[in-house]
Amino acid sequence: MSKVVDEWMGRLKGKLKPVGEMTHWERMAAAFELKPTDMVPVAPELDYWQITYAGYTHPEIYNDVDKTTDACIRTWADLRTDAIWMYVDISHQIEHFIPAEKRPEHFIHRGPNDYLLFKPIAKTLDEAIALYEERTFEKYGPGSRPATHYTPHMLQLLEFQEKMDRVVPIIVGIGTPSNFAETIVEVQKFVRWTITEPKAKLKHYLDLALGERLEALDFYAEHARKNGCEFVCLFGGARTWGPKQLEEFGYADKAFVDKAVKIFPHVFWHICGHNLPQAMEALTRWDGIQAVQYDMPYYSQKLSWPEWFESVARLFAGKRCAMNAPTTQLACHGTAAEVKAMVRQFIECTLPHTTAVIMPGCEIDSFSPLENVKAMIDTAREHRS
């Protein structure tokens, strides 16, 4: 039982006006299942943004689970998006690999609105392999933020979801093997190693990352799925891999997906950065993924945004729900009118071919103006199916 959840239940239960003819949950599920919706769902990855929107600073909520949960629910209650993203920062992903006395040197707190920065925890491939072979995540896990902050926050939001009779789904994010393999050492190092290191050694590292991630899914099955979680975002890595690298090393993520989709009904893939068309095509072949949150085309592609939206929608037709618009850069630095225009472009280019969810390719920056976030929500609500 959570005090912060009970307080919000008292304010919201039975007092919310419907948004459209479907509930938020029904709207998201229908889009994922490629079925008609009353309006285009809108579920931006608010993450850090919802913390400052609720009046907190990032350092303030860093060690306060109740304030973190309060910020997520408060933001949803005001804006009524079609899903609530749980808050995640980089310490939730890698702190369990680091002994307590060394953690301060790896995580950097800056200003009240700034993301938590981090320093990689391995400099060489041998060091990265040792982290897994020595099972440091098991040794340091119990006192780390995944256990002390991430999990309680997740459970509080899932408690809210269930007590609200599943009006709105909670989105739980889970890092994939490639995401962890890259994060621990830095993306650019890992990509370099795919060329300079022996393939067998690199695959051994990926196999170790896969093993830990498959074990993590057992945790999510016990603590997330059994507490009502159905919507899961798989945070993909491989955002700068070329076609040959995808072919050689994509097997680890595929094995991870195969297990995840057996646990959760609604799974989608997050791929941000300079993703190649080959990566998008691979995601249409991986059974069970219902939707893809994708970002910008590769720089070498001479495509306008409408052309990119349509090409992805055609690729996903009959296979996947497309999730995009506006760009995170436009949401932060553009005008409300520009945000509305890009959301309309995405809807117009996507709906003739597949279902759509308004969801920028990555998390909304903390410095993004409120009017821009409202613009993307309002534009989605204007489009009736």
Second form
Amino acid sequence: MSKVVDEWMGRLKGKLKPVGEMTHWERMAAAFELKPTDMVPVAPELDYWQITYAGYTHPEIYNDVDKTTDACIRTWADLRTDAIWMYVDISHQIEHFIPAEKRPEHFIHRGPNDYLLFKPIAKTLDEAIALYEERTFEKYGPGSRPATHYTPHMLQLLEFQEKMDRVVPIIVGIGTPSNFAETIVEVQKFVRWTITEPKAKLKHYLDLALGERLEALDFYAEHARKNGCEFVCLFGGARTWGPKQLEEFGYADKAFVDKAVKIFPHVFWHICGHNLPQAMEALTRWDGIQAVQYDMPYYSQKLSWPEWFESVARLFAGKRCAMNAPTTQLACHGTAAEVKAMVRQFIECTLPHTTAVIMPGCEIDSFSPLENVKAMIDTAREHRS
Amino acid sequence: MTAQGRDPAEAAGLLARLADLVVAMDVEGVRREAEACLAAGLSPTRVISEGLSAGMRSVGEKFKAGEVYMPEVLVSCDVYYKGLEAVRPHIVPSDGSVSRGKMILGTIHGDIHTVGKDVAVPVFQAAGYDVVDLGVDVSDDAFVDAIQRHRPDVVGLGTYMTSTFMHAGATVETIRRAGLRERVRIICGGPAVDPAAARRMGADDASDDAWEAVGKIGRLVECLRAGAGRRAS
Ligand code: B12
Ligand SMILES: [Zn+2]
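Alternative state: the form predicted in complex with the partner chain, after the form predicted on its own:
The complete assembly is shown below, putting the previous chain first.
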């Protein structure tokens, strides 16, 4: 039972006007299941943006779970998107690998609207392997932000979801093995090591990361799924890999997906950046993923936006729901008219082939103007699918 | 007899082999071959520009054509540096090496993305610029200090997220307040940049592609030199 949730229940329960014929939950679930919806769902990953929107600064919410939850619900109550993403920052992901006294050096706040800056935890592959072999994440787990901030915030939002009779789903974000293996040492190092280090050694490291992530899924089964969580975003790493890396090291993420989809009914994958065609194809083969939040065409693909949207929609036809538009960049630097045009373009290119959900390929930046976020939502509301 | 004076085809062969080794990501090979080029009498400048840097350029072409990917590009960058390490001690001032301009480049405070910078710096070096890498999470004051110390033509701001890109304005303002704005041209880089927004914030240009940025930097340097301090509009 949490006070912040109960306050919002008092304000919202039984008082919300329906948006369309379906509930937000039904709309998202239908799109994921490739079934018709009354409107194209819209579910932007609002992360830091909603903190600012709700009138808080990041340093302010950093140590205050109630304010974090308040920001998420307040933003949703005003904008009525089709899902509420729980707020996740990098400290929620990796702090349990760092001893308490060292944590301040690892996380730096730049300003009131900024992402949290972090420093890598291990410098060499040996150090990274030792972190896992010594199970540091277990040693430093209690009292770290995954336990003190991430989990309570998640539980509050799930409590809201259930008390609101599942009118709107909460999206819980979970990092994949490749994401963790890269973040702990820094992507640029991991990526180089795929070429310069002995394969068996790097695989050993990745296996350790996979092991920790599979254990984490047991935690999510117990604490998220049992509390009603159905919608899960798997944050993929591996976004600067080539096809060779995918072939040699993709197995860890695949094994992770196999377990996640057995626990959660609605699983989607987050692949931001320049999307490697082979990775997009793999995501249509990894069974159980229902939707993919994708981003930009790969460097070597000379495609216009409509061509890109259409090529993905064709690839996903009968298999996956496509999630995109506008780009994170356009949401921030573009005009409302440009945002509208891009969302329309995405919908028009996608719907002939598969279902669509409107959301940028990565989180909305906190500097993005409100009118752009509104333009995205309004445009989605114009389209039946 | 030296390779300079010997068969030009032989010199070309040596340099082509060196370039190929950058593409092949062969650290040991590059060092050996660079030394072989020098031993054959090729000037350090030629070894760099027609060997190592030519290799980096072809890495860029192959990357854009989808023949190699980001991991290979990063390792090729490392190999390029290993080659430079072997050649640099042999450079003498009278060597005739001409830099196309001096640049400082760093990832702006609040941003830890480094892959882009790790690629952009060697690409700019291979294009003939003298680049000082300031590292990641560089404060506005550190940019000012670096301008005073290195006297660059161009300042590169690595801004890999929209939020840090939006701080480019503050960095430019700090440079202006230090009285250095007229001395330099400023270009932002990273996947989230937008040239028009960069200009609105007081920078001169922006690019999300290091190979394309080479042309832009060239124009900025020309502009700076022609305008003798006046900013490009
Ligand atoms: C890998 C990656 C990471 C890695 C970074 C590892 C590292 N040490 O670099 C990790 C996982 C750690 C990471 C963290 C985060 N990331 Co990140 N990341 C990426 C990703 C997928 C690839 C970046 C990359 O390496 N690209 C390959 C390089 C070669 O490309 P590049 O950087 O564009 O560089 C090229 C050009 O821009 C140019 N260039 C580079 N530098 C310069 C400099 C100058 C002066 C010039 C002229 C040109 C130039 O040359 C390069 C070659 O052409 C991008 C997506 C993308 N589209 O790139 C997101 C991306 C940059 N990340 C993003 C975000 C949001 C984050 C996080 C905040 C996530 C989070 N919630 O925690 C944190 C940031 C933490 C922080 N405070 O810094 C967003 C930024 C969104 C936005 N518009 O603001 C992006 C754009 C993803 C997206 N589509 O939204 N990320
Ligand atoms: Zn992302």
